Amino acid sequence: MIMKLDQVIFSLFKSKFGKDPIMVIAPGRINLIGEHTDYNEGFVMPAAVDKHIFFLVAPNQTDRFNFISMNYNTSLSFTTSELQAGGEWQHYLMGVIDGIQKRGHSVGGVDCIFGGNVPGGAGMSSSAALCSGFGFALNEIFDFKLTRLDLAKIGQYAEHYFVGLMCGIMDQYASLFGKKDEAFILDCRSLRHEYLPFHFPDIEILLVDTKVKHTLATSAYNARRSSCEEGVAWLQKSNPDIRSLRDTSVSDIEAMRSHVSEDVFTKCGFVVKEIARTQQAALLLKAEDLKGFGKLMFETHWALSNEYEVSCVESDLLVEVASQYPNEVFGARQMGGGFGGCIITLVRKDAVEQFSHKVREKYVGTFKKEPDFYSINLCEGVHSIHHD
């Protein structure tokens, strides 16, 4: 963590607010495969990771919410009458408060210190960790009896209506439902999941950060969703039972080619194939066929780059380099919404150092900037911890 979670932080909270808080840990997430399928009611394969946001929170018996952000080195205070949309960290938290209120709960004021080490803009869903962790803390303090699924939907609501990003539910779900040493396949229609053990002791999950910071709400993310919705609308004219691209096949997409724009045709085709790839990947993971699994990761990357057009030259270079080491790297691809952030690679542990050196050398030589590297472990979802 950016700051060690020990007596120092608790002492800081007590000195600022004069009381003892609860502590909540909210992890970021990775997605092994299944990109841009969640808002199309498809399948995804995320996992919670050991990059977290921590929250120290206590009720203050007023209507005021007082925040200190350790990462931004700033403080902010507001009441429920001052909730508003925007693109800063406080708007995510405001959205969570509003989402809980929309469910009929009265949210009292709290004091909160938060911080962490989920890299912003790197595709590990720092925003989902922020919403999920804060919602979990409020639920604990005020005993709203909200389920984890409720909290995931509230986090998604905050992103939709307070930040303007029409995301699917994968990120919030992954942060809340993660399990140590396991990924899971999530059916984004039924919102049911199946855990998939990821026990490969010789393999490192290594993220390489392009340092290209995406801002999805102001990027082409929402445009991609609109393209999918346009395709579904056309398909529904002949088949009203189609609810989403989840209900279609490659032949359905081919049939609409001359009736929609090339962009809509290509984007819808990517999603249908990615849903199938993700289901196949789950079977390969169960069979512990990491080679086959990694092959699908590479396929997904180049489809994200060439068909869905959410990669960037930096990510493409990193995946190209990874593909040159077939004995050391099992799979690599752009991770997250795209437009920058990290690529995720599955690398033999005994080759991580050499591989990282080669990647850094090539990246710096090409782009004149350093990438960051994060070795990731799969961990438990949002939880509270007790401080003695």
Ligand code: GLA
Given for the second form:
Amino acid sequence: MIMKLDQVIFSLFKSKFGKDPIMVIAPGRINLIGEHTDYNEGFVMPAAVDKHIFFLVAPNQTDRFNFISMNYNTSLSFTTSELQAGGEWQHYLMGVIDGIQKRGHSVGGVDCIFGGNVPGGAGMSSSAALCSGFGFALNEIFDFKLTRLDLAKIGQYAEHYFVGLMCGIMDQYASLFGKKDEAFILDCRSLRHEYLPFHFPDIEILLVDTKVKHTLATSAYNARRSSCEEGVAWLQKSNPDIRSLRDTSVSDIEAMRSHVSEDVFTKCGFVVKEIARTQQAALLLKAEDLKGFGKLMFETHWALSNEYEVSCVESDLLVEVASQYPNEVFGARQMGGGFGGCIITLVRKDAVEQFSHKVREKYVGTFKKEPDFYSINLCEGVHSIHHD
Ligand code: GLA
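Given the form predicted on its own, corresponding form predicted in complex with this ligand:
Let us now look at the entire complex, which starts with that chain.
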């Protein structure tokens, strides 16, 4: 779709700004397993997907940043003296500019048209695609020589200090380091990754969007992170070598049970087990044991729901329905920060239609609203496209 739109958007840019832009494509991401482990220095298993945000960008030799958002049908203009925090798309972009400046670079003004098809609030990291893609474009234009890892950290900085979500690094990293037909396991402590081929020609990665968007998701996410930090602080009193939940075991968590709140105990326990599940899942994927892999996905879901308490009735229902098709569906679980968004399912290709039909029927019957379905492919991370 993006290739077909290519010409149209280029001409639009040219007629609007009178010059040729560069074009950058930034994908959203899925996460196969490893949820809420990134900010605990654990493991995650994401992949970049073929839902993108595109950017057309050219320097304008002024100090102004002029944006046209195709999706929101709005335009906006600001200078570096007007950067501020908030919850709208421009605040993410302002955070990226500030993050680059904080690294000692001076960012000149640009004209930019952007848009895309990563659904917002669906747990597919449209915001990370926004930050990673824009940062990448600025880096190309001004030759700051920032690495992909620098850009991931800058995107995370924008989320933390301009939007207020104290996220880990998974989303930005996935958008920047994705590879066609591969997922990867990322060690969020060393920030090194290993690609894991996901070549199952008979399997479809089908996302079902609950279309539930929790208004308090940011504060609930930050509260989970604080619970983890509280657990670590308690454990550090007897063992100063513990830096994060990555350094702890189920028995360490058991030992603190009567000393911390039920909430801290349960949340920390979830993370320790989820880190182990993710490592186990990587072994199963390498062995092409999709049944075993999918079983862990289901386990993760119910732990997200009952222990980490970031699910919702809509996601639970979808996963419940998926588990009623053991021969067709290998695994299913809610994906991303939580409180709605998409569930990710691994479904036999020849059963996708029948399964989707059943899911829709049950979902509409229960909640009187339609879910959305996205069949996705794993694709290359942020990159620029040259236009002749
Ligand atoms: C959001 C955050 C990520 C990660 C997930 C949960 O997507 O941005 O850093 O913590 O939630 O796994």
